[in-house]
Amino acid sequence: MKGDLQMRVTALHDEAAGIRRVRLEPVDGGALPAFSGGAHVVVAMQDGGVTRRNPYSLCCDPDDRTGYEIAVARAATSRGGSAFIHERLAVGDVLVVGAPTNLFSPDWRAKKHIMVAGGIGITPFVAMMAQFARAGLAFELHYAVRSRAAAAFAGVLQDRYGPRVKIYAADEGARLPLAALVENQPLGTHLYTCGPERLMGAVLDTARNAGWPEQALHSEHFMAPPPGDPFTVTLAESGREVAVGPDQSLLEALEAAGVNPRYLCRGGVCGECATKVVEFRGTILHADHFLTPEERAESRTIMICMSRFSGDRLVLNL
């Protein structure tokens, strides 16, 4: 895509149990495009004959324009991206990295920022906190993990920010005090959450039940496309048929066939890949976080990065 960067792996570090940090620096040198806390990049990885493109939050200081850093958890049910990074990626390898995109930007008007992370959901907050601290803003991080051994960045963040960083390790019996977190906060406080869907849902529901306005609530959803039965999609502009495998997203199948639709997040959040449904006989299996319930019921649009289809005919405006 336009703005793609050729970047070399210059360091690999096991940040915590099952979490690998990757530093990427531009092949040609020079300053990288600027980004702000909460931004992500899409990394393209050549894994044999398959190109895997996954979004990862940037977890480095936005003031460092010499390189980007991502941290990737070793997923037990990896579709290929995390396994590639943990098992095959080596220092010196060159990857294609998209320009940074931010769908989880802090609201800089906020009087206070409260961040709630779970597991690998810590990554966007590393960059955010660097900016908050430089700007002299009030902030807190509440970080839920299985164990301290699995708490990526915990030590360095506590060293930098002291009591503003609180760790809750499940194996120590610690639990996030969600009700207490959302009570009696100053007017103008904003709440950010990233991590497992269950955790984010609990954080947001607790805040809403306590009367927090929607504009003060922020979450980041990076989910892998769900597997399912294979199906075939017909492209209206050419009449061409493209087969979608059980472990492919529609977007991935189209890319493999040489079609390059627009995208940004590849996680069903941003709306960039929204595609008009010309005709279908069957059921569109929506799996995004962008369409409204009414739009899902109408099924006139599909988010091709996440959603699937079950039926005998699907025609898209491509």
Second form
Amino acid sequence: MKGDLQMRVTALHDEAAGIRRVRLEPVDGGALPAFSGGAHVVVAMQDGGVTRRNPYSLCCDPDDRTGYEIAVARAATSRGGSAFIHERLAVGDVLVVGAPTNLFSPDWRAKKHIMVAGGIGITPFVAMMAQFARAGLAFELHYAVRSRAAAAFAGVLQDRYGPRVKIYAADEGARLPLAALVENQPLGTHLYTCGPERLMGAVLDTARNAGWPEQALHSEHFMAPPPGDPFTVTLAESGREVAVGPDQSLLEALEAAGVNPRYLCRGGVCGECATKVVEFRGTILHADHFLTPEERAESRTIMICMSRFSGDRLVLNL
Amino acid sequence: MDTAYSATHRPETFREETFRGDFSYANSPENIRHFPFPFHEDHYRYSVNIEPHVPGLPGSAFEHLIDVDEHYVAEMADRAQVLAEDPLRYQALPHMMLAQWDTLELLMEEQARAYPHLFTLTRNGDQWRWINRPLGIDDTFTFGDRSTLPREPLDYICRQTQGDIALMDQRDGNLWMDAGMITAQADWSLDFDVGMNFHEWHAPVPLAPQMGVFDRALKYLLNLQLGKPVRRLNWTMTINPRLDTSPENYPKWGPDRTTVTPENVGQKVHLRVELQSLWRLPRSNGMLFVIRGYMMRMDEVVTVPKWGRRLPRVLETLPEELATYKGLSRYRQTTIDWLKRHDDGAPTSPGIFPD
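For comparison with the form predicted on its own, kindly provide the form predicted together with its partner chain.
Let us now look at the entire complex, which starts with that chain.
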């Protein structure tokens, strides 16, 4: 897309067991745009004949204009992106990186920012905390990990921010004290969570039950399209049929076929790739966080970056 | 390509003129052709008309993303006078400080890039030096440190940028007008709108809400991307070249609308165009809204034959609700009658630029 940056891998570092940090610097040497904490970029990777485009949160100082950094966990069942980054990406390789986009922005009105991270969900908070600290804002991070060995950024964050960073390692028997966390916070406190769905659900439920207003609660879902059974989509404009493989999203299959629909987050959050369903016989397997329950039931729109289809005919307005 | 536009827009001198009192404001012949005439066809059609804000035709108002023209110095003087009389034309809620710095950076970068003979920005880490030659400013400050500038960063840079400026915060799936400097507005008030969301501040606009225009526009803007600003043109008409047509000062300018006669249309009636641009801000994830205003009296409009033919045709097809909303009702027909003398009925070419 226009505005994409050619960036070279200048460092690869194992931040923790199974988590690789990648530093990217612009090939032309110019200054990068600053960004806001919580922003992600879509990284395009040439893996053999396949172009993989995955969104990753930026986990560096937003005011460092010399490079961007992402951290990628090795997925147990990788669709390709994480395996590529862990096994084949090398220093010197060039990747195409989109402009930073933020769907998990801090609320700058907050009197205090409380962040609750689980595992690789730490990444957006690394950038947020750099901004909070620079602006002199009150914040704390509560970080749940399997073990200290698996806790990416834990050491550097504790060095930078001291007691404002609290680590809870499961193998030491530590648990997030959620009920205590949401109690007795100053009016105007905002709560942010990123991590496994179960952890985020527990955080948000605890806060809601304690009477927190919805506007003070922020969460970012992990954004990987779910695998599933293969299916075929028909394009209304050309009548062309495109096959979607089990590990491919609808958007990826269309791109591989030379169709280039609009997209932004590739995680079912922003709504940019909303596509009209002209006709279908079967079930649309909605997997986004954008459509309302009513819109899902109607199935006149599908978010092609995340959702799949089961049935014998799906025609999209493309 | 039209040869009149072969020269790059590069203002060297600035007019000494007024936007009140004796109203000595006028456009030079070059600046008339620089004007962003807003009608691309002969009849009025409501549309959101948003397009990418990318550099356009050399010499036109679209050549540079932040446009500076021969009125720069006089407009900044008028702005200073408005602010001295009414400090509430500048407001910034406390959570907008990061967006203020984003805006200062963007406006300095764009102006220095487009007009190196007028502005220079030198950066050494956080130590910045800003030179504004037309206004005789040479300041060194620490980016991000409010105490090193004579004013808040938004206040500081808006006094050196043509056009009204609003900053919007993005949260809860909406945009909130939480800061701005508005001194040259077409009858709206920042003091009234500050803190409102997108639907609230647009509520007075007729017809468009029912068409779902604002729902669609908001959805589009929420996904506005860094480095990909967008623009649209808006327009109204103003009697006398008065920049400050604010609700606060209605008693000063409202009565002007009763003074239009068939004899003075050419001098008094001005087409007022806003080149509105919207930019995603990097550090705050907020949005910058620049409302860059241009005025041109009817005498000047008709020096471009295409515009002289088109404008009366458009005014005739404007729905009554919109004429009322824009405040044209009292003098619309008088203006059409005057303009018709310059419309020979010949067809006009597509697009907004002069032939």
